[in-house]
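What follows is a single chain, given as structure tokens, in the form predicted on its own.
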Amino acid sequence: MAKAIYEGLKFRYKTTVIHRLDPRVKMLLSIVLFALALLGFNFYQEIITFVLVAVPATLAKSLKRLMRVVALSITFGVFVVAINLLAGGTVVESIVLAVRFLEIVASTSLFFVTTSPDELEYVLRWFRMPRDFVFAFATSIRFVPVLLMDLTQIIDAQKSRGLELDRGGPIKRIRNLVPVLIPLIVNSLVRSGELAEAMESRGYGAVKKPTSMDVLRLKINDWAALSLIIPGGALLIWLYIYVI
């Protein structure tokens, strides 16, 4: 399931209007959609929020991938419904909460689907975050597909040796994961050592304030998007709170 979610959120470069936007603009769009999803307390608001998430996802040609991630998150949505019903909530309130949770997932996923790890690193640098934190965060994102690939290969290799991961009780299944986790941890440690040597050979940390080849600059299409996102988002938030 984790692999399927990652495949749905994996960045793929496309020449769409949304992909060409500045990453800061895309982050602002996701934040506005996230806020609208949090503020939705009835079906009318949830429908409006869903349409607002679907429009940029369609423009980015990523609607099917977002819907795939949302479909994989339905299990957690059902869990939210059950918890709210046990807490004394009504069926309608529980469904609205579940839909809100799925919209939060979709609005957050929209940013990662349309933004590369390099662009995310530029945004973190623009926020003046510590260099070590930015490097560690960006590197962890880049290593996720590598770890998933290693995990898949290890599971296939162990199954070919007779390992049965889907049989037995809960304790038995946890024990069956040991032959998978140990090689995965060893591979991760070896790869981290190789990364440390590569960083040292390239003089990482030798300069306190290193410069960058790429600098974020807003273009005409970015300003046009901001002219829609900022006033439109503020108006919708006001309508959600006081009118709708």
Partner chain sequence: MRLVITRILVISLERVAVEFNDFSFTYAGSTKPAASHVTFTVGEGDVAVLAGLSGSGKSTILRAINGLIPHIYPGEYSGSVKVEGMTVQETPTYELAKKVGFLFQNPENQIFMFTVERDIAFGLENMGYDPKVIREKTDWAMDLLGIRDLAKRSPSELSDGQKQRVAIAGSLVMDPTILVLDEPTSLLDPHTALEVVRLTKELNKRLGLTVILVEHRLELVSTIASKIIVVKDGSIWIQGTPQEVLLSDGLEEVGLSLPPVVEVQRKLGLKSGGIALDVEDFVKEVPRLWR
The other form holds:
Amino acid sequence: MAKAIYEGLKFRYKTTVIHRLDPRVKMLLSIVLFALALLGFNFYQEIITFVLVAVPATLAKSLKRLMRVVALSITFGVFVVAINLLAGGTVVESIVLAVRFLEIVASTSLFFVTTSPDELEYVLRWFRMPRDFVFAFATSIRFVPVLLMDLTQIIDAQKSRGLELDRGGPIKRIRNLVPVLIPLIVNSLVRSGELAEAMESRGYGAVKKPTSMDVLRLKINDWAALSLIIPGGALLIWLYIYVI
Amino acid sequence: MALIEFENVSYKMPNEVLALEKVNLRVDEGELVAIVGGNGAGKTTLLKHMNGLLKPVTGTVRVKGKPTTESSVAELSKQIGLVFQNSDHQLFSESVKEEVAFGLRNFGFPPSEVEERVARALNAFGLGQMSDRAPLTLSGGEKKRLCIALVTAWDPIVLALDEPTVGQDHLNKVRLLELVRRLIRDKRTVLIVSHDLEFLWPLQPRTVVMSGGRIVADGPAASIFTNFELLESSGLRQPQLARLAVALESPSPFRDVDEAVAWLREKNGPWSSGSQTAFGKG
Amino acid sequence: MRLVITRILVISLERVAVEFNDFSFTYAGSTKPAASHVTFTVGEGDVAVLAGLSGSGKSTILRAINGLIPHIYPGEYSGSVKVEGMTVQETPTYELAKKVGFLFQNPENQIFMFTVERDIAFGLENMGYDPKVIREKTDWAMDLLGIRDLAKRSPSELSDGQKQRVAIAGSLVMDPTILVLDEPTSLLDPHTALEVVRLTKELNKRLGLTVILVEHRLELVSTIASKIIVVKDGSIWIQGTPQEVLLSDGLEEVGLSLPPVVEVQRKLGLKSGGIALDVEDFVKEVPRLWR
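Could the form predicted together with its partner chain be shown next, to go alongside the form predicted on its own?
Zooming out: every chain and molecule, the one shown earlier first.
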């Protein structure tokens, strides 16, 4: 499950109109869509929000992947419907609520599937986050696939020694995790030690304000996108709140 | 009887890469088989099919005649003992003896037998003195031996080692070689997945060459290891002794240095003392 | 131009790149010294191979070159280590990082960023270079290692050999004069291992880099080495040219495997003079041997 979500959200390098936008513009777009998803309370609003998320996702050739992420969250959606029904909501209300939840997921995912972790790092720097924090954040994302690989290999190794993870009662099952978690932790510690050595060897912390290879600069297509997103977003939010 | 049989096995990774393609392989009782190839040739994927960690997409893998799709990983692992490349991916117990006991308990051996088997396995691998030490404090070579010991403890019908020499220094490799020789003397069926041909050469195993998920050759070491083109195209390097035999046009490959020396002496006559200094750059 | 001239002057005047003088080190919390009374020099442009069993102290010696010892690993330090004239003990690691490129065993753990080019630029960013300079140098390093086409790729998609190249580019981008490699081939298959060894030699030739390399498969490196230093229990057991070292007695005891072709020559009774280090040279010499 975790692996499926990770696969869904993992960035893949593409060169579409959306991918080429400045990451800050993509972030703004995602925030506006997120706000619209949050504000949507009726059927029409849900439809409009859906279209507004689907269009950039299609332009980014990532609609399918986005839908897969959404499909994975459907369980939660069903859960939302159930709770709402139990709490005395009508069927339509409950469905709208669930759709709203899914749209929130979709609008945030849009940012992650179109923005490389690299760009994300630039955005964090642009927000003047402390260098150590940005670096820790970046490496933690960078090492997700590496740790997943470790995890798979550890599970395979222990299964080959007769470990059956999904066997026994709840307590036994938790105990079953020990042979997997200990090697995983030990390996991660070894890795982080080597990582620290490598950072040191590459001059980490040499100057107070490290520079970066690329500087975020808004290009003409970014301005064009902004001129659509800002007034359009403001108008829609106003419409959502006061009109429809 | 064939212990392991691959019949037209193909396997696709989740990312659609074909990791095994139409593999046919048969391993008989008492054989020593080396599976060689560069990194990414599909060797480990092949191993994982043997104890059911992976199930074939097409084709059939049979262990003792029974398709692996009909057994659990645990049932198969009791028969096919896999030793993975990275020891640190396996060791987790407080003590060496607990580490060995883990597998035995999983496979349902009664407590009295567990104790007996632990002691036997540790002594056989020269780890008897360390039974109370924490596995994580062992050296790299000791960890590797422990990982092999803990699998042999349950007496699988096949012992399969994945890249046993990676990260090991020369001394440990020499010990590993001795250990494999002993396993063969004990009539065990042993599979070694490796790209370390220098290590495999003295063992003269039946050698299966993999490349790009396919088996591209299967035969005695003497004929495979002397085939330069085959090895090069499979991401491997000829052992130096095999290269030497080919370069000197020896009719048979040299298994060890002594054979090479004997052959050189025989061919060229006795050594003349005066030529010693004439050698090399001067 | 002036830079080039100074460089040549420096090379011809001070030919020593790395100098260990009676260096001993005991890690904090340990009682046994990891290195004791280590003395050796590596000249500019040399390829020095450090060999010995695991745990013999090779890694400790390497880490004393780029300052991880004593700056990151505290302990009892005596003697001195000089790198390009700088005393390591008194020089911060980021200063040493400009002179010493360091390559670890597992390239996976030294690639931090999400794209190859960003990772290669990492060191330069740390040094606070101007974005334009970073771009230029990064492109130069990628071209040098033939990985320009991988610029936008994510490190997790690369093959082992490619990862090793990225890691090398990431240290060369800082324009170091010394490249230190800690068992760079131990996780690689033989083909890729040979590729890395050849690449190292090429960089040594083309850039005049001083190379210090840990490797116990002498078969793989004896032909490119100008010096072999054998370490045992934290001390230097023997050092010299490959010829000298490979002809010395007792190498098996310190856990070194002689290249089989060298062993053949030794068993034939060759005690003095040069020995052939690889099969091709040996075969060429055979007729002369029995002259």
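Note that the structure is a prediction, hence the values are computed from the model and not measured. Superpose the two forms; the largest set of C-alphas matching within 1.5 Å is the rigid core. Numbering follows the first chain given and starts at 1.
Once the rigid core is overlaid between the two forms, Ile83 counts among the residues whose Cα shifts by 2 Å or more.
With the core held fixed between the two forms, Val92 has its Cα displaced by at least 2 Å.
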